[in-house]
Each structure stands twice: as structure tokens, then as C-alpha cells.
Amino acid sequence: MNISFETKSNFTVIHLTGRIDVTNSNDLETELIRLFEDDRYNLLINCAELNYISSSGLRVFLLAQKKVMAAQGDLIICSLQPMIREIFDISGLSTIFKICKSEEEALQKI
């Protein structure tokens, strides 16, 4: 997994590439904690190049959502690959998260 960041509007855009699984989900969690320590609670997670997510990765997304909501921030997920979108739909997570088709669509909703 590779993680990169950029700022657009008042959002931190997080680009995820590769796989999120038990071997690296803690790395993602650590990076998110750093953002929260800097009071950055408006997050846009771009998954255009994410090709796999395990339950441990989904757990990190849920923890982030909980932190963001507690701080009255906003978390948007965009550009899910069809297989990953199906995982979100089957698990019921697509009703918990704001999901947009593209980063452009997400930024228009901010």
C-alpha cells in the first residue's frame, strides 16, 4: 500500500494505492492518527488505485469515520473500484460512509 496526501479546499485528500490488509492496515491507521493530531478532520479518501481491502482495512475506515464524526468533520470516500464497492455494499458500509463516484464529484459537494 502507498499513501499520499494533498490539500484541496479545506479537505485533506488521501490517495491510497495497492492493497490494504492485515500486514499494513496499522500503517494507514497511524497516518490517520497523525492527521487527527493536527486537527485535520475533513478527509477525502480517493480509492481509485486501491485494488484490495480486507476487514482490517475496513476497520480502519470505520475508526476514522468515528473520529471524524466526533470532531464534527467530514469523511468522503471516492473512486471505489467495482469489487471494493461491492464489499462496501454487501457489508452495509455504503450506508455509513459518504461515497462519491469521483474526486471531482466529491469536491463539488464540499
Second form
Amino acid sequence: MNISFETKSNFTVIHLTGRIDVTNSNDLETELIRLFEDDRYNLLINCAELNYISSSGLRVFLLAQKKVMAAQGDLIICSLQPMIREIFDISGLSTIFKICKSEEEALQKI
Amino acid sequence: MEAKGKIQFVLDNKVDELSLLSAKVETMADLWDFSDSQTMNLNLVLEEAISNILFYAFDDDSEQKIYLILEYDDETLSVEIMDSGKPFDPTRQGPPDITLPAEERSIGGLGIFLINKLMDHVEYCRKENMNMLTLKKRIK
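With the form predicted alone done, generate the form predicted together with its partner chain in the same format.
Every component of the complex follows; first up is the chain already shown.
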């Protein structure tokens, strides 16, 4: 997994590349906690290059959503590949997260 | 092209083994002509089942082995996972309530749920002090 960040409007855009699994989901959690410690609760997670996620990764997404909601921030997930989207659907997470087809669509909604 | 095949793995009870396994599974899945989605789902199911064993089956840090057999006969994918850890029947775990809003959603419990959702058949038995989990999925 590779994680990179950029700032657009008042959002932190997080680009995830590769796999999020049980061996590296803690790294993602650490990075997100670091953002929260900086008071950055408006997050757009771009998953265009994410090609694998397991329950350990979903757990981190859900944890982030809880923290963002508690801080009245905003978390948007965009550009999910269809196979990842299917895992979100099966897990009932598609109704919990704001999911956009593309980063452009997400930025228009901000 | 004949794409039948069976492959066996013996894994140590270390989390790093999962990365090595996923690479090997991808190679097999390529050979079996699985789609990207089918390959991801197979790796996902294996990760969920094996990480449960890694984290919960053994009380101490002793070295243990996990045995895995993957078999595909051009129609059905079969997975067998065996370990000598504590008895644990994943088919008897209640599903998490996936309709709850984020505030109330439990952080854990999705792994076994995903196994049940992604596979057609999930069967557990305890045999000679081993947990044996059999998973089947019709692929084509």
C-alpha cells in the first residue's frame, strides 16, 4: 500500500494505492490518526488505485467515519473499483459512507 | 486448455505469511483464468479465515502450522484450511448487523461475514484435534 496526500479546498485528499490488508491496515490507521491530531476532519479518500481491501481495511474506514462524524467533519470515498465497491455493498458500508464515482464529482459536492 | 489443479500450502502462524500466500494465490488464479474480482475474493476469504487462526487460535507464541489446500476443477473452487488451535466454528458466529448507522456499527466481526457472503458453501468440523474449514465456490 502507498498513501499520498494533497489538499484541495478545505479537504485532505488521500490517495490509496495497492492493497489494504491485515499486514498494513495499521499503517493507514496511524496516518489517519495523524490527520485527526492536526484537526483535519474533512477527508476525501481516492481509491482509484486501490485493488484489494479486507475486513481489516474496512475496519479502519469505519473507524475514520466514526471519528469524522464525532468531529462534525466530512468523509467522502471516491473512485472505488467495481470489485472493491462490491465488498462495500456486501458489508453494508455503501450506505454508511458518502461514495462518489470520481474525484471531480466528490469535489463538486464539497 | 486444461486448467485443473490442486495446490497445498503449509504456513507458519505468522502474519507475514499472508503476503507470501496472496502472491502465490494470484499466480494460481491466473493459471485458472480467474477474473480480478474472483482472485481478490479468493485472497480476501483466505486472509479472513487465516488471520482469525493467527490471532485467536493459539494462546501462546509457539510455532504452529496452518495447512491449506486449494483445488479447482474448472467449475468449483474448493478451499480447505486446517489448524490445531482452539476449537472454533465460524459457521456458528452470528452475523453483524450491517444495517446499523456508523455510530452504532461494530468495528469488528466482518471477516467471517464476508467469508459466508463470498462463498457458496462453508462447512466446519473438528477432527483429531484439528479445526477443518471447507469452503466452496462455483466459479463458472
